[in-house]
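This document opens with one chain alone, in structure tokens, the form predicted alone.
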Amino acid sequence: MAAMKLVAVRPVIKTVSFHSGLQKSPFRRNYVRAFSAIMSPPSKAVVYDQLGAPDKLTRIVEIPPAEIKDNDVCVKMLAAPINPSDINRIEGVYPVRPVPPAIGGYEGVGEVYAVGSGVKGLSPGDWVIPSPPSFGTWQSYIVKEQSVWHKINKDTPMEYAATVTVNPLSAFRMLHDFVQLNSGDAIVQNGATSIVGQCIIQLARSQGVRSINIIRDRAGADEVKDKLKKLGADEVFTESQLEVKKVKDLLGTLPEPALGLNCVGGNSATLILKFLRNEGTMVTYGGMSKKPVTVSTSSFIFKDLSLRGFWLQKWMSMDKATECRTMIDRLLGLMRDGKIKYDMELVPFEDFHNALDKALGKQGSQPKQVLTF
């Protein structure tokens, strides 16, 4: 991509006009461009004016150009996923969320379009991701201060660069933050078909750690098991297979797991607890079943189990910016080498609402939806 030449703009007062088929933006306003101000192109964005049902409240609009200040970087977005946490933010049930009217999206990858006069180390054509993630990635152009952006290797597949932070980084941290895992140890997890679950399988295998994986009963469960085993899973069980008195009899030669990872809750979390060895730890990072985690008294008294929680956003807020970027570069390297992979579906930005329906589960089980711009 040729470097963009920044050109001074003459003073002008105007009202933004909207392309056919686009709705009025809550960001629409009269604005003054000061002499010599550098402006971004107009941007298409997914916006919502209030909290509630995403499929009813989101719409694609055109928002006006933004000024590119001396330390700003204008990024043309290439791809951004629809994550469950993005949906939860719009619904108003996520602990940290922007105040409406707001633009959706939290992670993604883009190409530097233009830079302010004070920016060092970034040039037009570079690929960048917001790190830590930043609100408002569901738009075609973003202008933010240069410290928001982390330059990455352009050889990384675009869809993996767009999705590296929320799910793969969560998997990486949970395998390192709670239990010292050594080669030959084992872990147990539910939600194994999720992107986090698939990353856990592959990262554990790279450390020589064995994995026991629990999936829900479903049509085609055997095909799912085969797929997970090809990724490196040692054992895969459906929940109904574990309705036995002694689940540990199913381990065979595998050691009792030291670490359990729970994103489902309810009975599925209880099954994880049954597998854990004495003084084992279960980490909860999600609650897809919307049912509580229930622990027997004997598990606490006689097994001395530990229950912990993990929230990536809290971890990243603990002055972890440099460490976070180092780990992201490591994960991106594994992705380029084909050592971390998962299914995604690339969807043109204009088809956002169809992608949203899939992400909401309206069309059955679907791959991760990744918007392309």
Given for the second form:
There are 2 protein chains.
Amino acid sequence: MAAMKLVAVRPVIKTVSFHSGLQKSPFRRNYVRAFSAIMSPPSKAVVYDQLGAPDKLTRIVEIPPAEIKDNDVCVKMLAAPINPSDINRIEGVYPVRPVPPAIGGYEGVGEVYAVGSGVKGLSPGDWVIPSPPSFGTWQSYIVKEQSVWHKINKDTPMEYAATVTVNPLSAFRMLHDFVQLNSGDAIVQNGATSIVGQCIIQLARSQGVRSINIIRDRAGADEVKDKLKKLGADEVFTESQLEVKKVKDLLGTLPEPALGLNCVGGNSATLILKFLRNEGTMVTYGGMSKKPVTVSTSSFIFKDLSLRGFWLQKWMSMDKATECRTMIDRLLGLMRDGKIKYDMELVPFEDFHNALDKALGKQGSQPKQVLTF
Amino acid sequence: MAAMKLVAVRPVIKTVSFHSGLQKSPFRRNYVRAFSAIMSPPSKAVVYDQLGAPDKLTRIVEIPPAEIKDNDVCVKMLAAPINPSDINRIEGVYPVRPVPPAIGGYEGVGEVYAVGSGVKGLSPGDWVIPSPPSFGTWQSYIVKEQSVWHKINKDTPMEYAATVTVNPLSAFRMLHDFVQLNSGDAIVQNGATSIVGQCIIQLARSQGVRSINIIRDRAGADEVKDKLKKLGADEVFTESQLEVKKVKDLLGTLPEPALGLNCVGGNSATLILKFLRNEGTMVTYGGMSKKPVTVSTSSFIFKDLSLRGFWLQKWMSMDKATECRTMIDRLLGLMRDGKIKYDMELVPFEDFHNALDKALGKQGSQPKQVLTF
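Now show me the form predicted together with a further copy of the same chain; what you just gave was the form predicted alone.
What follows is the whole complex; the chain from before opens it.
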């Protein structure tokens, strides 16, 4: 555990801090504080000055100490993942994103390093996550107002705490927000090897819901199937296995699924629609194939399917902070119990660009990259 | 008004009646009744013996008298339309349809000709519609149990009474069942020249809802636009007018629509999706282009659109008989007040095949064909 250290500087010559989102100020101010201020240690951060290719535009920079105000908490980051949406934000193709120059990252876990005089309920050494997540987790020290931080159980494996929000919480919400699923019901999903996909399998299993899983055709498909079945998948099909007249003939004793979860689009989404029972719902939360969803008229009229979308960032903006934290704690509990598992690779922060290349798919399929500080 | 005539026959040699759906019986029965029976007049009906091309397979046949039991009502049909779904049923492409040999037609209006001894609330001379609609309205006399029939106001124009259920009721339901529309809100629809489309324009206007209407490019588009605007359309665009970067720039002072109604599919459905506001809903109730609906991933995730379907026949099967009749009465009132209007051509029943050819589109765009008896 890093030691708490309060740095008192009097007077302080302070430049505009990089810590709170790197907003461009119309006038850069230098000013002199006449009283003492508590400052964070200097931080290292992954910064980008304009939108575009993340591997070209990101760089690790050193950021000067930031003031810790009365209600602020200074957190020494422990771990933060590289999620696809982080990449999309830097690329500028994600609709909600910070204005560059900005620091990358959106979720992570850290240890409280120092607190302002007005902070209650958080002490140095506590583990916290930003909840709801907030921009700029790819840096070694973050100073933010106390309400941003949610204290978590320190027995949680660090890399799971760092990644609990974006993927597992999405999986959890999608299993609860669209269709009332009862024990014995079934769901169908594509992109089943993604972290969301793996979480869906495990969360479904934990509530007695059966899962039908669709994966891309690939070398080693049999091993992938075995792995997903060990997590609790009831059935796993490659897309080519589903090139049959009636996919429902493959259901065996499984019920027709009431809920479909689509993160691929194109033919893979069509396969989900074929599996769904009458009045079923397909929720789209990603488009990995970059192909749209195509739906027959009769699917709407005679099969009465509903097609919806899910976006965690929007969900969390809907005044869900308390509900969000309750669910996070529940998910962290499942993680501590080993009931939610997925593959991650821990990478020292200094090797960010190597991790980024892996996250960008330059080295083929790789586990989730999690930066450690 | 046709005179009531009770025909008593003793004893009756009765063959299996054609009147109640032409179900194939595994054994054709002839039997002798030992008591008198009230019989309907002989009927003429449009019959088909197998599924396929309606113009080749339908024929007008004479059907022997049917027994009017205690709770039965014999109705002399006055008028019945040829709807696209009637054609689809004969073609065998409609999922719910009678088993041939069957009589065509699904809605219509008739006059009570005779009632069984146990019938209450219906008397010869009353006008009735089958509600919910039922198969076999293309015949001159129908004998069915009294609960099938809904007595209506005889001041209603006959051709509107004959067509009130399938199209106007669909329009009404779709404006009420998916999105809470308030005065000043807007909707967008394609296929705006269809009868459902025209009803939507007029029903929306009657509740203060603005309508944005999309029509096919065609000769005489300007006259069509004028006609729809006279019905109450706020904006009418041809598809090619909407080949612009941002269709919403064409909205002027109209609000972004919360509800879209799609009976075309393909590009025309995509145009609806472009018009819809965030969190809007598109309801598909037809597929005139025979092309599917194609939706981008971001429409689901970031725009949070919902895509649904509507099928009147399913809606009515959901124990909605009372609600259905209340709405029918309301729609008939609007029709009597001239607040719902659309073009129809009345065709004598004997000219069925000519009307069918028009309904099949063999003579280009034609008004709704309504058979009169």
